[in-house]
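In C-alpha cells, one chain follows: the form predicted alone.
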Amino acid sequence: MDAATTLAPLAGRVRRGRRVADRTLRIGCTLATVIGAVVLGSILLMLIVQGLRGFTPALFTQPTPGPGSEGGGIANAILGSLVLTAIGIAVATPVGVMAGTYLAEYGRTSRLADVIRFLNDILLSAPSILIGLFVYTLMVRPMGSYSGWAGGVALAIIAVPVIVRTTEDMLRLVPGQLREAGAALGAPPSVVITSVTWRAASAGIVTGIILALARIAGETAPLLFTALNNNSWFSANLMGGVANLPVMIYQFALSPYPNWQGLAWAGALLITATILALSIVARLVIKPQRSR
C-alpha cells in the first residue's frame, strides 16, 4: 500500500471539514448582512415616512416656533448648522492636512510622530461630550456666553483626527518613485509634496474631509455645551445661543408637542439627505481624478 492510498481518507476528511467551515462562515456572513440591511432599511424607511410629513415650504423659510405653537419651520436651525459646520471644517482642514502631511512625509518613524499618532488616536475615539466640556471650559466660561465660535471650535476638534488619519494613510499609498522623480529634477521636498504627492492623493484627502464633514454634521453633545440653541435667528457676531439642527432635533424630539416632534423628524431627514448628497457629489468629483 503506497502513501497516497494511506493519506486519501485523511485528505477527504480535511476537505470535508473545510467545506463545512466555508459553508458555515458564508451562511453566517449572509445572515449578518441581511440583518444589518433590514435594520438599516427599517430606520431609513421610518425616517422617510415620518420626515416627509413635515416637508413644507415653511420648513425652509420660517424659524422654529415656540412651545405649543403651530406652524413654523427650521430655517434658523439650518442656517446655524451651516455656519457652525463651515467654521469647524475651515479650521480643521488645514490643521488636519498639514499634520497628516508631516506624519507621512517628514516625521514618519520619529518619536514625535509616534506621540502625535497616539494623541490623534485618543482624539479619534474620545467621546464628543468630553470635547464639548473641554471647549466649554476653554471658551464659554471665560467669554461668559454660549457662542457659535465655541461650537465651531468643538466641531473642528472632532474633525481634525479624521482628516489627519486619512491624509496620512493616503499619502503613504503614493509610490515612492514619484517622490524620487521629483527629487531627481531638483525640486525641494516642499515642492514635491505640493505638486506631486498632494495631487496624487487628492482624491483620498477630499474623501477624508467629506468623512469629517459627515462626522460633525450630526454631532449634538458638544453643541449642547458650546452653541446651545434658540428659537430665533442668531446675531452676526455669533454670540449667545445659536440655533442648529442636531440640538433642535434632540430638544424637539423629547418634547410633548406634536408640532415640534414633526419638525424633529423633518430635520433628521434633512441631515441624512444632505450627508448622502455630499457623498454622491464627492464620488462624482473624485471619479475623474481616479481615471487619469
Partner chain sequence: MPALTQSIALSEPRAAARKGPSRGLDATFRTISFGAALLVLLVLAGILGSIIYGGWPAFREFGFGFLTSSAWNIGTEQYGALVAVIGTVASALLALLIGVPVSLGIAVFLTQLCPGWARKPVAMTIELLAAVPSIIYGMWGLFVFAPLFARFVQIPVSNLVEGMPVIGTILYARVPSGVGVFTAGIILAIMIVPFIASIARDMLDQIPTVLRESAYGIGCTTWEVVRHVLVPQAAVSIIGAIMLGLGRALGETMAVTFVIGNANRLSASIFDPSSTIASRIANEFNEADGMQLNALMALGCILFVITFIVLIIARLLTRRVRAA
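Form predicted in complex with its partner chain structure, per the form predicted alone context:
For this one, just the chain is written down, with no partner chains and no other molecules.
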C-alpha cells in the first residue's frame, strides 16, 4: 500500500510523457504528409492558373516568336521534344532490355554482371548534367555544332539505366519452372528468353519503358549542352540545334518579355500534365501483373 501511494503520481507522469510523445509523433507524421500534398497541390495550381492563360490554338500551330514580339506559339518546341524523346527511347529500349536480359538470364552468378548491376544502379542516380558534359565532348565538339542527335543520345543515356533495372527486376520475378519447361521442350536459351520469359514479364518491361519516357521527357540540363534551342520553325534537320520544351521553358521563363513568360508557363503546364499522365499510366500497366 505504501509503494502504491508513492508510485501512483510517478506512474501518472510517465503515462503522460508517453502520451505526449505518441501524440507528437502522430501529429508530426500527419503534418509531413499534408505538407507533401500541399506542395504538389500548389505546384499544380500554379501551372493551371498561369498556364491555361496561354492555351490558344496558336500555341500548337506557330513557332516560338522572336524576343519582344507578340503572338507566336511553341509548336516547334513541342515537335522537337517529341522527336528528341523518340530518339532517346528508340535507342535506349533495345540496349536497356538486352542489358537487363543479360543481367537476369545469363549473369546471375558472374562477378562482371555484379559490377555492371552495381554501376547501373549508380548511373541511375548520376547527375544528368554530367551526362550532358559527356555527350558534349563526345558529339557536339567533334561535329562542331549543337545537334538534335546529340540531344537524343543524351536522353538515351539517362533512359537506359531505368530500363535495365526494371527489365532485370521483372525477369527475375518470372518463375524458374517456366524456363525449365521451355528448355525441356528443346528450345535453346534464346528462344526460351524471347518467347517465354520476355512474354511473361512484358507488362513490367513496358512499365519500365514508360517510366523512362516520363523521366527523360522533362530533362533539361543535358539538353542545354546538346540540342540547345532553335527559334526557327522545325526543319527536320537533326544536325543543328533543335527547339525543345524544357530548354524553351528555361530560357523563356527567365526572360524579361511577358509574351515569352506566358509561353513558358503554357509549355510547363503541357509538359507536367504529360509526364504525370505517363507516370499514372505506368502504374496502371503494372497493376494487373501484381494482382495475378
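Treat the numbers as computed from the prediction; the structure is a model and nothing was measured. Residue numbers count along the first chain shown, from 1. Take the two forms, superpose them, and find the largest set of C-alpha atoms that agree within 1.5 Å; that set is the rigid core.
With the core held fixed, Arg26 shows a CA shift of 2 Å or greater between these two forms.
Fit the two forms on the rigid core and the C-alpha of Leu276 turns out 3.5 Å off between these two forms.
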